[in-house]
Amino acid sequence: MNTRTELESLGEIGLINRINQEFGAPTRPETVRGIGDDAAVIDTGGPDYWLISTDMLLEGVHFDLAYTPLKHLGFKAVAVNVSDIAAMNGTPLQITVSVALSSRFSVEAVEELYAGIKAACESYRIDLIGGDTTSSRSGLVISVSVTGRVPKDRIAYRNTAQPNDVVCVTGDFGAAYCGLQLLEREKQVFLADPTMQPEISEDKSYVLERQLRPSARTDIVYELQDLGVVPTAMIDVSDGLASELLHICTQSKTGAVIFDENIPIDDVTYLVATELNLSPLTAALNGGEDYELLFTIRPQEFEKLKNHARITPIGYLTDKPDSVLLGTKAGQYTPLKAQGWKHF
């Protein structure tokens, strides 16, 4: 009798690991790194590695057109892919975009989507070089692939962190999740009474922008280069800060201690989270879609970053692989758990 394994029982990482086991190690000599990092790494023989990554966004799963402007969606579809290149300490170069469209989309709607894609291309100085279009029986699907490059001596993987490294993050956390919850709340109000107008004040615009039109942190990649800092490991925060830290610790075989008071949370995020009866810290740790960078550096390198306005140290790595802890100001430590985005 054939057994059936539910996708939910494996989750995204379990499914990827299962597929990876079937294919085994790469056989081409040019393939430096395949499945398991933010981007694949290809050696073409020059001074740089080439990077390739791809992501797919599905209507009803990753976005809701009830409150997502198509222009913002086009920008976001590019930004989330560029973020993967940034997570390898690389520079994005080109993208391909494939879309599946149902008959409810007009030519003007498609042009609006691609206006956002063009704006992202201009923002990140990348070229749209191709793609595909096809029909969809229901909803909109966007698949973006991105190429990039990174000097071989500056590449950052997930599995090369070391005990005593300083754990750093860019920007702030939890805003995208709070923006999503705010939009979902207003959608439910509208569905209950279509005559109601949205009650989102101007002072909450920051969390909405972080959800609808996030930015990839390519700026930090350039700044790290200018400062002469090469992260020992790096990952972009798409599925939640806690989840991404656990990825680095698992792949690098280290533990970690981070401190709740050090995790950067914007004032607007605090305001919105409180209004929605959410814990700002929980939103920051598990909300996801921040697309900030989480990286580690050797302690002696920290001097170069300690006064950086957009980089915050939040903890350090340890030599205890089974111990990833969240510390409080009161001196209490609790195991950190990944409760972010679940793909299945």
Second form
Protein chains: 2
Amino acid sequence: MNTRTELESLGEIGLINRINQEFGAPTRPETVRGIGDDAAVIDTGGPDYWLISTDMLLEGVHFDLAYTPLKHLGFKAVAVNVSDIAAMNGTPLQITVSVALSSRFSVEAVEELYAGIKAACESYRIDLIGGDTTSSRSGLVISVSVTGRVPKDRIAYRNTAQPNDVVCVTGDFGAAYCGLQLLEREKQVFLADPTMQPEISEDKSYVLERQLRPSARTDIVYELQDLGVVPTAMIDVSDGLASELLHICTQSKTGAVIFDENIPIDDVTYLVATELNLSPLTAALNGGEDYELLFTIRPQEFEKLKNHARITPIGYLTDKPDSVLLGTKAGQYTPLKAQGWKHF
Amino acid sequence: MNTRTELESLGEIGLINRINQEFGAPTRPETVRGIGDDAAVIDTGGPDYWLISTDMLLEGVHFDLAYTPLKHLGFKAVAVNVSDIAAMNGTPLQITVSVALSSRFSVEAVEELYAGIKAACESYRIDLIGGDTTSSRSGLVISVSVTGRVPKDRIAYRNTAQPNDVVCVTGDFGAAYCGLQLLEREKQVFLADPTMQPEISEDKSYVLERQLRPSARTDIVYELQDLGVVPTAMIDVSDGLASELLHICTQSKTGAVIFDENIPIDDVTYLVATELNLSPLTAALNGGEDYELLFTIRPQEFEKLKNHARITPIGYLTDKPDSVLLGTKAGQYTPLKAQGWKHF
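Output block for the form predicted in complex with a further copy of the same chain, input the form predicted alone:
Whole complex next, starting from this chain.
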């Protein structure tokens, strides 16, 4: 090889696009959908589609053990995968977990990690069915794959939304990002003066929990079923609300308008963001790691959801691809930009 | 936590046993078999069982980039997973691949890795359906999950062998281990004097290929089907022939006798082992990474396989659990011991 192209110059999305192009479309009749959605979709010949998704978390990149309890980390590693199954409108079934550990971890520490994994398995009613433990020369690595199932007529892809659909979200946004910033600040205080003990007051625990031990919205999948609603498109919010809305719009070839005053932000998030000199709205739009669901429904279905306490309509889709706008009360519209995580 | 138990004191198997005990039996009706075989087994309501398995490879633990071409590494990462599906008598279908990379890798290097993954996908006729690329603070990490399917009446577990079954193996043993030792020796020569270029003669390429670019024996799965034979038990040889035979015996509650003169060892393996002052038989029994299949069949089925060029009978099972013996021509019997990889 004569040339050297830096990964940085291509970026994660660029790299993924290049790999996908190289591989081309799936060839097996069992593969209904490969790369490009929250989970791959498999037709096993049974009544439901089967789903599979995978995520890898690395110490120093995705988590910092200086302030991440191992039990929470185990829970989170499972929850972020389960969230991908929920984003297909599916029910999670099983996980495999591979863990690489260095000798600085004690058996007790590993048991803490697995206690968190077990708590997540119980919470989401899934089985641990396989995996791998191995040594690592450096940090902790956790790789989880998750399976799920969804009735064929209830699956929700990213690329099937239509103009005029109502854009809805579950829960609230920006808390996980504010939690991370708070933890990073306390870590810097501690590093500067190790006699200082980090002190985070009880009233901020909400944002910490959202960062350290997020939940997957499997509850919403059941409730949508009860309400008789199938989203026209759905995605989970891991990289930031703006970034995920752009994914739906790009893949569905629609535009969108969402309104800043509609975006649900918790009071604690406001409090912490203000204390940290962050814009609560920016944290909500670009912070990431909320693991809420962003979905679209036909306008005539909206009646069924409008009184749901944990679902908020934030805007609608348009027939103008490339126009994804944030509107203010004052009637100003600015284009939304994805500012998700840069991994290289 | 007041006590600290070192991982070393428990070992990988001890740790896995502890985790499994903690988790207990699977609870989902879809989970036919969880941890404890080459792959987990899922009932999707369709005609076949669905299989899933996962493996993670870390730089500095499972491979050394000083002598591992990235293209071969990509192929191997897939092949070792496909091998787990073959070990259930199944057909591989799909993989997900997560890769963690540091910035020292160029885009061209990553493309080499994925070229190997693609070559494996084409070789085994499987789809790449998902994954993850992320940055790593240290070495390269590759985590692969594989799916497969197998007709319900053709599945081969580890725990269903019976006394008097014939123990068979595919291919030959010890080559991958000898290849590794050869590569390690040349690396030491190079480290001691960087002006020395590693020199491995052409006639040893077989053992290098077995180490760097192993194949999964999916061919045997098709041939067993053509011959109308369902193994009573099957496992793939990743940790060493002795260790895997012990797994079948322990899980099936049988003993075994195998004969040293029956264990297939290639001429090149003999040559290299002798040059390296290794016992070819020890390399074959304990070397690992052969990715051949070890299986058992009912004695009355043996007629169907006895002329198969790539299948060798090496012994039989007995009704004496805890007695797994290696017999010599001279009529001496010694207990087989597992000397698989120690990961901590």
